[in-house]
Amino acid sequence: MIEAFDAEAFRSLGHQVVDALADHWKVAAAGDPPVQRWMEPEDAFAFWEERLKSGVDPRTLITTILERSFHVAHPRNLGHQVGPVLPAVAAIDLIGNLLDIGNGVYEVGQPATPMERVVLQRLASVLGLPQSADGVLTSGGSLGNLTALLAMRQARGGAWESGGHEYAVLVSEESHYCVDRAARIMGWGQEGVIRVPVDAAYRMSMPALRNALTRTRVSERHILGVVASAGSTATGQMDPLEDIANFCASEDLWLHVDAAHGGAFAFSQKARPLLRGIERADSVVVDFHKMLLCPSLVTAVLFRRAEHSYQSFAQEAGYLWRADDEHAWWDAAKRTLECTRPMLGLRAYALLALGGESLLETYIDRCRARTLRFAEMIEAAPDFELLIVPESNIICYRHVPDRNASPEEVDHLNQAIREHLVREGYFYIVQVEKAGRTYLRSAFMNPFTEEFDLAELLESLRRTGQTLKRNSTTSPS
């Protein structure tokens, strides 16, 4: 059994994975193999359980998990928001991959832990939050919602122990699903987000937000915030912060903004503007396996006073830390519902350490030209229709051959398009339903997008299309 643990039988094996993963990196990067092999779910279940019970050579297990698996750094990757990662803090990662500890305290939490707060407090600063401000790493955005939500609660309402049932928080009707879930996770049920319409443009409607506010207040529910989204998962548009941060202060409510995607941005010169009011949150979450080129999951959770960090999760526990060290960020279990934890905070160190804020800058904006380029090329193309101008990096458009089509034809078409194109692999892109009526949606991730991608990726759309009406009008009835 020690055989296993053998030290340079690791170092062979992990030579062979880097030089694996250098090659398919490299070819995924230039767009040579297509973006994913479709298979169908039982068809791969059953390849894998196949495997396992043949047993497989490590060679064989690293060549067949990479041939098989989703190319994110592939080009023609246009689909969710997530990026490739930077291969430098990949590699780093192998470390704390290998020590394994769980750093949610710190006597065995060196040295993710200290590494953390440098990089919590650097966020922080590129935010324009004040240096009273404080916060922790999470595993993604979901689990960031809910704490900022829990701290939300505990502050306004201080409910920890109590429960809290009839609390309530106005949200954009574009947020993200997982601000629905925390609010049933704490028992608010359905009621507990009251959801606000948005403009043409996607945004949060500040008419709308008042709107909502009065009618609330005459029930028994108590406001106790505003989540805005900075930028939505749906378009990446984002909502008035500078408007309902002053809403926020004249109402006094609680402001969280979800940056999961969005507060990359702040890093750009460019495109810091759009965030314009998140200095003002009470809390924000930003994610940085999404724009930041971090390996999945890391999500920075920062509050705009330091105790409220420690109010999400206010327990006892004995056996961890002392009840003198009450707000001792170093036992950073304290504040995240996990308590063993990756080392998240060595991949967003390696991130700033190794690839530095001015790689992110330019990664930033190349994506956001690519998608503004898109945009220009959909506008100019007489069979296609954009929803709206983006202004992140994520496009929603359709394909729309005959303009005496019925909506629900183009709806059919570019649903039936976009499955053509995930099972043929060469491009990836995913659909939304917005103004009742099907879109495709492509988030601009990837730096190696080069323009003649995205004009592949129109003619394809149209080859798919013609395909498929030919089809339908010589397949039998």
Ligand SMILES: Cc1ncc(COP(=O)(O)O)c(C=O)c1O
The other form holds:
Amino acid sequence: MIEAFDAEAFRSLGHQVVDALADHWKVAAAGDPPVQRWMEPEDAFAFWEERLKSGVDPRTLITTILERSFHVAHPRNLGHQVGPVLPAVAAIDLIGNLLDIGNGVYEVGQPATPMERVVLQRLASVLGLPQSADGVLTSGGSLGNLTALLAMRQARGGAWESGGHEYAVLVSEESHYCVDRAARIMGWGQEGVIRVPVDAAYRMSMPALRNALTRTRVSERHILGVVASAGSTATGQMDPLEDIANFCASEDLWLHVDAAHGGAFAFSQKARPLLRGIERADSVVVDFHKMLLCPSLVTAVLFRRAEHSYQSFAQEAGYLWRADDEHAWWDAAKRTLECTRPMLGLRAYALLALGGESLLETYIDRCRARTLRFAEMIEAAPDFELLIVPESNIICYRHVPDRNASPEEVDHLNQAIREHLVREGYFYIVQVEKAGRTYLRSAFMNPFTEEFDLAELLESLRRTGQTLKRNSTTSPS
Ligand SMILES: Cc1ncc(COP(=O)(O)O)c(C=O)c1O
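Follow the form predicted on its own with the form predicted together with the ligand, if you could.
After this comes the whole thing, all chains and molecules, with the earlier chain placed first.
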């Protein structure tokens, strides 16, 4: 059994893995294979079950995983908000995978915990938060938002002991579903999230926000704060943070900004103005695994006032930390849902140390520039429609080859085209329902995407639409 832990065996397999990954990365980032080789879920399950039964050697396992994987770094992956990992960060992350020190408490927290604090303080400063800001890294934006909302509840309602179900937050109707989920986890039910309509640009509407507060104040619910999106998942649009900050200040409400996607824009001079007002937030969430080139998951949860970071989980755990070290930043598990954690600090620190902020700026500017260029191409194409001109790096559009078609026919056509494209594997895009209609959606996360990929995407959508139409008119009913 002990031989299974042999260092030389690790060295040998590790070299094979790194070599195979580097070769794979070269071709995937160059757009050589398809984005993915589609398999129906049951077929994929049978495939992997069979290999486990029949046995598989390490080399075959490596190559088969790579062949069968979705290639995030592929220039024609224009789907979800998952960006390519900076290879240098992935390489350093390997250290965390083998050392695997839980780092919930400082006794086993070196070096990830102090690294984590360095990164959090730098991020807080880039966002313009005061020096008093502090926070913690956690596993994902969903958990990050829950962590921040728990602190809001404790700071404003003091409900850690009593539970308190009578609370609510005001949230844009475009917010990510995890905010609603967090409210329900806290026992607030569906009344716990008061949905605020958006304006024509899909940003939280200020008149609607004022109305929502007035309406809710006459109910039983105690409004704790506002959750703003920067940017929102479907469209990437930024809520008017400055106006919302003024509103929260005048109404004495907590401002939480879900900047899981757009918080990264603070690293770009050009994109930074989109975040104006974020520096006034009480809490902010930023995902490093979206626009910050880190492997998932790693999310910063920042609090304007350091003490709020200790209020999400006001608990004692004598076997882990001392109750008298009330604000001991070095015992991270005090402030996260996780007890054992991956060495998240390594990833985020490696990004800043080996990638650097100027790389982030170039990356963000490039993704936004490509998105705007794609918007221009769509506007110039008579058979395509934009939902809105994008301000970040997410764009919603649809193919309308026949202006006499009913809205339902256009919806069905776009749904069918997308499904076909995903199965074919040469492009990956997603879809959303907006204004009651189906739109195709692309997040531009990929520095490898070029203008000719975009021209080819539009052509593919047209070609697929024509093929589907031909097949539907020739197939027997
Ligand atoms: C605005 C926003 N918030 C939160 C989340 C959830 O983040 P995670 O997937 O890291 O849990 C997402 C995910 O897409 C998002 O877009």
